[in-house]
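Here we start with a single chain on its own, the form predicted alone, put down as structure tokens.
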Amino acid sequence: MAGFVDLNIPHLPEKESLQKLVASAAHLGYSTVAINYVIDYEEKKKEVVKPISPSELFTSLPMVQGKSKPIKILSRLTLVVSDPSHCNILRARSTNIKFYDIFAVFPKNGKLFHVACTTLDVDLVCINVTEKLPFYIKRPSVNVAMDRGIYFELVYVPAIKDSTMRRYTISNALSLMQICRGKNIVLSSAAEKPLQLRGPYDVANLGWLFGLSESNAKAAVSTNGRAVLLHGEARKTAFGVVYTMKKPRTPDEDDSTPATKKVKMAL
């Protein structure tokens, strides 16, 4: 397991508190973190602010525990949506939208979950872990999302804070695992305090409670997170990835074949 990732470090208004969170993540061995900015229409938070840059946050980036390199800090925008019109902000491409590395959506009902999986240009779909899901997770929606390279996020801090939310977290996670079979899962913290953070190996062990196999739990805190980052880069730059393969040349097209041999081959 290398290159551990936590894609949900909440953006805190106090700069010092945010610094401590990121520094703690680096100390625990996370190579990459994403600072999460949430827009919740129900809470009247609609403004897309410009994310803080690493240079604004630190004069010198914290070093990753066990590695001789600084932590990588990215930005993430999460939309909490309860109406299809709330998704328009992703299509608006406002001046501040372009500064975000990762787009995530938190659908509040089944219709928006389907839209997020099949239509929206996002990198992550968030699964509610603090209450019972108000809809059933359907296999066709999940399959389309997986084919599109979209991942599903489960956060673990609610599960260690409260016994009731722990039951909801495990129940909702198991519902998702029955459909996706442990694939395309990302485990994140959503920690607001350094004490709530857990090391990558501990998070992988928590994944077992959520129905993940050992290999899938390890991927959920490492390789799957990197796949989300690559998906975001492709979306920002080329809106996709082009794969090319060299076509074998026929004898008539191969200029290296002597002309006399070409004639014999033709005969």
Contents of the next structure:
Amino acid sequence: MAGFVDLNIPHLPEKESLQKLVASAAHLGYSTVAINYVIDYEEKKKEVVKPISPSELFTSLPMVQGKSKPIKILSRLTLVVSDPSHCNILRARSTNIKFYDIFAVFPKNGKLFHVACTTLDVDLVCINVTEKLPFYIKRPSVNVAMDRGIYFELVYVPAIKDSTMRRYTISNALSLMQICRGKNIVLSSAAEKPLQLRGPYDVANLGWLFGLSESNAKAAVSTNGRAVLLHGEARKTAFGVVYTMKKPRTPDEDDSTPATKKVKMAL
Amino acid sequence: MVRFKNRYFLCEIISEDLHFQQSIDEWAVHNTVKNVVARMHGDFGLACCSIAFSVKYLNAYTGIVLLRCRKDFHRLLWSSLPFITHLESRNERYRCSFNTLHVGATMRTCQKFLIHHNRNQLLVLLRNCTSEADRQAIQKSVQSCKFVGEEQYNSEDEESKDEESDDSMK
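One more: the block was the form predicted alone; return the form predicted in complex with the partner chain.
Let us now look at the entire complex, which starts with that chain.
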């Protein structure tokens, strides 16, 4: 069984609060989190910053509750697009963009939603949950997205914060479910405070409110998240066939040498 | 023999407030949960959930609660638990969140799970110890705890171990 994944931990300017957020996600039992960097073209924030590395954030990574493994931290870039020309940044292989593991896109209108589903090289399409959907989700574009292995993201923290947003979240989610029938959905948090995070089983159960079946809801917090990661990783490979792996650094290797090897060397 | 089927929710209340431990009681949790069910599912939901709803167990030190409701309507209760953001007691609001640890059909399974969970928490506590003195203090407090009354269950014994070791860390 794959571990639980939360693909949307917003990047906060203060390092300390980000640390707290990741630590509480580990405490709740998430084994992978992705730190989200948002680029919004309407706010004139155009430069792509280099994502913070896990070693920069923590000296020792927090342990996942119930497992004896440290938490895995990834980076994710979200583009808020309202014009097709904004997506050129994904094709331009600029210096910082290759550091990101996952690309997500937040379409503002129906035309861009179609473009994002059919042609753009992304892993996630975010669905707006804080206001009424400005466009109808169409079945052809969703079907193409499902074939390409692109997932749709629903965020649950606005629903916890406010009652009107909760109504929009549930109605938007239900209208999406009618089209995609519970497949290719990722539920993630976008929590700014540790207390807004919820445990993975609670989130899976929230899927029940969003019209997901039990197995689909569980997949939305575990296996689908994993599929997104693999889709993101496949982009870095050559046609998804050739795969390169980073060689672990030497000081790490020294620490992690198993006892049996040491004994052999001593002999 | 026919019996009523229940579901027991074993939840952990997470809070950053320091005065939180002293101020929660069963009634506060009971009211908070009922309010949130009413907010999420309306009068119908509240009516369904309030059949046999009760707070069976509360440990203020570790923040563990055990809630009971009928099996037919447990989805209604479960889907409203994530929307709890505040706990109100004695006219004060404490920011908190509920994390469901286990959903069981009997109290016995919940008790077993809780013992297992607390044992793990103790291991985490020992791993995070920085000095030998801390470790010794935890060991001492674990050894010194004993049954206070006859009607206490095994799980509460485990609980008290954990809570004492928590105290000694502070």
